[in-house]
Amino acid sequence: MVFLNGEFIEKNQAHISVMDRGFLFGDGVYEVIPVYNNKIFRLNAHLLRLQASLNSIKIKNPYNPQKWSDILNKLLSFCNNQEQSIYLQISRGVSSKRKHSFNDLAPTVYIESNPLQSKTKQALKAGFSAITQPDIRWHRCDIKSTSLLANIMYSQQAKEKNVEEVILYRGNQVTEGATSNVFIIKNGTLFTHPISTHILPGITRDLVLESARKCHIPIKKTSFSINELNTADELWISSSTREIMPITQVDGKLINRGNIGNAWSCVYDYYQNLKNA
């Protein structure tokens, strides 16, 4: 069961117009929201980011927060699994002509939910691999846009290289992953790129920082170089579906001799407490 423009219908019955600007141009925004124990996790934070994305591309939000909550919870009532990943997309809507400029249109709203299977701490302790690539994306990565061609090509590259993620850099400075935020631990301090138009302000990123404070880890929101990444004591990535994942190898070179650090373990445990609160 999915939600499309005010209706709950079977997924194979859901259709949009070929003139929908989301289909023609990728003209829209989206959110991915985890659900734990049948409870939507940090919904208000996700709705605030959704509103910021909508404002940035001049789409009017079709619902207020309470209506969004009602829709999402009703959709979850059709699901059997207690842990879910909600995908919510809003496009600008259907136009009569394919043209780059736009008029005031009724937005197209599509939502689906799928089972979410989080990795156990033991599985994560195995560590994961990544590669690095220049960040060729546009300069408004803070908008959670459905126009994701560059990210798609990076993710396909990761698949072909059999690694978890592609970590991106502009000049010599790390920005974020193709589908994640990036953190390093160096000399006991946590570093992550500051909020800017070059990274997505991740909800899970904020939770990582909140958990790090609980672990009494100093935090510096500042950019760091590829060399600093390669010589880090610990390297993590985060996203709504990955949570906090340790990366132990980049471009074939081991991080901290391939060892998982104590800082990650503490932050992971506090994050689980936040999930289950």
Ligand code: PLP
Contents of the next structure:
Amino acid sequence: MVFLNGEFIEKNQAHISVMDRGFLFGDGVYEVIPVYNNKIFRLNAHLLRLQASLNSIKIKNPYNPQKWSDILNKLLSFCNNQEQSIYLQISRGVSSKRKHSFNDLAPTVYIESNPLQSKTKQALKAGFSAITQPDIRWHRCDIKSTSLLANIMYSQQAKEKNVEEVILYRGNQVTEGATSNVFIIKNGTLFTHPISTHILPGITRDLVLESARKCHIPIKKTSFSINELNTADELWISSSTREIMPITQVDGKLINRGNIGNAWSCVYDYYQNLKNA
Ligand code: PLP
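Follow the form predicted alone with the form predicted in complex with this ligand, if you could.
Let's see the whole complex now, leading with the same chain.
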């Protein structure tokens, strides 16, 4: 079952107009929200970010938070798995002419949910690889836009190179991953790019910071260079579907001689507590 414009229907019955601006222009925003033990994790934070994305592109939020919660929970009632990943997208709607500028339209709302399989700590301890690339994206990466061409190009590169993620840099400063936020540990301190228009304000990023505080790890929300990344003691990426993954190899070079760090282990454990709280 999926949700489309007020109705719960079979996915193969869900259709949108070719004049939908989401289809024509990628004129829309989205959210990905994890569900653990049948409970939507950090729904309020996701709804706040959704509101910020909508405000930035002048789409009126079609529902209030209670209505969103009701719709999402109803959709989940059709799902069997206790762990899910909800995908919701709002496009500006269907226009009569293909024109870049817009009038007020009824937004198109589409939601689906799919089983989520979190990796075990044991599996994560194997470590993952990444490559680095210049950040060619626009200057409003804070908007969770459905226009994802650059991210698609990076993710395809990651797939072809058989690595987990592409880590991006502007100038020589690391911004984030193509589909994640990025963190390093250097001499016991956690560094991550500050909130700005050059990164998505990840919900998991906030949870990583919350967990790091519990682990008494000092935090600096300042950017770091590619060189600092290469010589980091630990390197992690975070996202709602991948949680917190240790990266032990970048561009073919080992981080911390390929070892998983203690800071990651502590932060991972606190994150699991938050998930199961
Ligand atoms: N940065 C980018 C570019 C992303 O696409 C994502 C998630 O898809 C994130 C960061 C992490 O955000 P969140 O933790 O809210 O999933």
